[in-house]
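There is one chain below, alone, in structure tokens, taken in the form predicted alone.
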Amino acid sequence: MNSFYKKNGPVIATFFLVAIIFWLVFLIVIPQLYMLDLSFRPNLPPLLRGGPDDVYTLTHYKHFLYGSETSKDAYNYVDIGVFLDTIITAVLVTIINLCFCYPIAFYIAKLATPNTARLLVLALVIPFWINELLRSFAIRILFAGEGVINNILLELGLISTAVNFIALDIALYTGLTYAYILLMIFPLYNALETLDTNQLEAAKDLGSSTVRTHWRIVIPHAKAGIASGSTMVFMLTAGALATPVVLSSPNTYWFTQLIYQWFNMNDNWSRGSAYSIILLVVSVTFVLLMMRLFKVTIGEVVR
């Protein structure tokens, strides 16, 4: 504490410190905390709330296993299927974003001039100053029936009838993918550029393949990197809403959507709260998988 109030002196590092403070306590814990009360709270109105029927449920969390009293269903399928399918999906595109990103980190950090490097840097970032919503109206356009890729592949004949890359989710798992290739690539780059090039030498030298080198030496290198990247990209990925409403399939239905639903259309921000506080137990569970698989630490990750 002492060296930052040295380093950045009193004024900044205070304002860093306060703002910080701010930041965790009043738009993260106070929210989070309040969402989790929330969640086990029947949904009253206005007026109810804080008398004798505003007790502590369970009742939003059953309808989540089991659905609602009604229900002939032993479990809630529906709700079920999509969340699992959404945390599958997460995996799935935090895995493809990985294999993607980690060549392409490597030549930026280990294998290009500066002057590539900032060019490839640079080409990474501009496409991003577009709002996320138009990348993704633009993603649906390229795999549209009679998108650019269809009329492409009817041109040259490899198709004989359009492909409809909508209902096959290749549109989706496109648009998630590259909605976060930054978030992965930026850790990737960062520990890669601190793995000295006299040990990829030496390996060299050594007679190590390329693959061996990678496995035994990069890859160990960088895995607070890729622990840092696949916890990014798999929560934002699980909690993301614009991509899969453009760019899913009419059968495909994302967990956020339901959140979305509880709370915007039918007004019932309890259940909303408990789907939330289910999706954010996952992700954080996903976090500390990756530490432990990883053997990092939360300081690792963060930096």
Contents of the next structure:
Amino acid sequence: MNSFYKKNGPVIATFFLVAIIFWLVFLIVIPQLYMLDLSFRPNLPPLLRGGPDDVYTLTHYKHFLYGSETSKDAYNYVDIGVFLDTIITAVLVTIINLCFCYPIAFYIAKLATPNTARLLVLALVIPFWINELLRSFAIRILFAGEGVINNILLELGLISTAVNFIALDIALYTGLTYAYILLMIFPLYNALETLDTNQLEAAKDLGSSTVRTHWRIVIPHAKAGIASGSTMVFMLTAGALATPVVLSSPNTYWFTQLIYQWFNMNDNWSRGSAYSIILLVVSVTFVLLMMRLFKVTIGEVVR
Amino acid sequence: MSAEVELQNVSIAFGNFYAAKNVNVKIGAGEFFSFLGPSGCGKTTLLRAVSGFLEPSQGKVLIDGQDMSGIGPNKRPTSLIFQNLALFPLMSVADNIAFSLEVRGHDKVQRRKRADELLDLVALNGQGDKKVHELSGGQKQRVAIARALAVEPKVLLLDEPLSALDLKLRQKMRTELRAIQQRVGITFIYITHDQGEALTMSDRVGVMNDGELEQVGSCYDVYEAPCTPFVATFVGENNAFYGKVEKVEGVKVKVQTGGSSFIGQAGLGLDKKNYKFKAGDEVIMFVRPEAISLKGNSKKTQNSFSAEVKTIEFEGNLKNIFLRSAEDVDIRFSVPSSSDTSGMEPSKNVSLSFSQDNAVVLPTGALALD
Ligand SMILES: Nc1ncnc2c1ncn2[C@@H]1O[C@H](COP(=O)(O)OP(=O)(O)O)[C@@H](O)[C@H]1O
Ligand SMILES: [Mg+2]
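Okay, that's the form predicted alone, but what's the structure of the form predicted in complex with its partner chain?
Following is the full complex, with the preceding chain placed first.
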């Protein structure tokens, strides 16, 4: 602490401290705690809040599992289905993203000349100056029934009738994969960049194939970067809203869309909070489990 | 199994810059051959051309008579030890050593057995389960050697593998490397900027300067009969007297340098024949520090001159005495530490001499800077 003050001078050090504490406490901890609290309370009109009916209850969590009291089903198949769909799709998107980004990151980090690498990074970054919603609409235009891709395929005679990419959710997967590509590429790049090129050559000299060199040397070296990128992509994909709203087929729901509905359309903030907490807890647990499985520590991931 | 390596007119260009220029050398099967040269002279580049990481821009690399163009490093009977060793830090020592066997699909038991044999060979018994970072510098060195030998190469290529070690260890590893080479009997191509290393280990040495191979010969030849001023000054220490040829008598050359005239031997050219000089040629006469002695035993075959003592440097077994001759040439010579140097205080004038047989006369050319 003292050395922090010495290094930065009193004014800047105080500013940093205040800013960090403000950010942590007011923008993260308090809202989340408020949501947590809200999720355990009944959805009451403002007048009744704090009254005798305002007691802690599990009703929203129960609703997620068993559905409304009037429902005949044993479980809330719809919401649980959407939830599982979201998690599974997010996992798939993360894996596709990783498979897609790993070669790019490897190329930039180890194979490209410095100039090519800079150009590639620019080409990757610039599209992200456009906001997420616009990018999603652009992808929608690409994949629409009379969109660019269909027109090209029709023109080439590869298909005879337009493919409904939206209904097949291909547009959604593409949009989601593309949306967080940078969050995968940069941690991967950082990890791969520190790999000594001589190790690749040594492996080659010892007779190793490219695949084996990656499997035995490059991937183990980049493990922390892979974990870090995958974690971020998974979390953000599972929590994405704009892209699914624009790109999902009419009968596909993203779990965040349900949350959004509870908050806004149905004006049930408590249930919305409960659903958010479920998403958060399950996502975090899932990530921790995966890290355990692949023997990565949190320290490595946030490095 | 060892193999012969031949470089035929090998040139290697990076853009317009030639890192190796028209290198020709034939390295015999089972030979310990060193490329010796200052850093940046193209040694690594040349070695990468032999191992297959680089294709020569011109010329050919032949291994056992077979043209290697288009054959990748994994297909050549060579194995390279990198300057920084490039061990795999996330694998155990045994896994590192047996990596090439893993690649070829050998099972765990076979791999372990071979790794243990190789660990024995490099005197690291029982260290197989350690992680690489748990080893000392010298031990890592040995692991790198074992890993390279695991592919049973016919030619082992070593890129300054000892440069990261401290002096004592380096000297110990020299002996050991030589012993390993004799045990496995394969061709070793070693590159280094350290002449001591090259001279102690090698059968033959190739001295490189600025991408060119200036001289190839036995350690003795390179030291005693340098072909060029660069070799004369890069390999060991040398005193250089610039001058003009006054008279030639067979291989004896009389050189006018400053105010005095010295007689020396015409040096040997690359063709092993003495250089032919004629009166008036610009030449340099080289005299090794150990060939200079304090005057006293004056025979007819001695050249003598006087010089002013500048400094005396104590180097354990030797004393190096730095002087400046009457003609303003910097001279250094050394005597055993036990010698009496009481008469040699700085700024005193002393008489020195050297034998005509120990002076080598070469055409002018660039010296090695140190
Ligand atoms: N890939 C490369 N691209 C351009 N120049 C290079 C490359 N590799 C080496 N060089 C240049 O070639 C020369 C010889 O390098 P190197 O073979 O590494 O020398 P050494 O091993 O003798 O120290 C140096 O001037 C170096 O800058
Ligand atoms: Mg080098």
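Numbering follows the first chain given and starts at 1. Think of the rigid core as the biggest set of C-alphas that the two forms share within 1.5 Å after superposition. What you see is a predicted model; the values in this text were computed from it and never measured.
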Would the C-alpha of Leu280 be classed as shifted by 2 Å or more between these two forms after rigid-core alignment? no
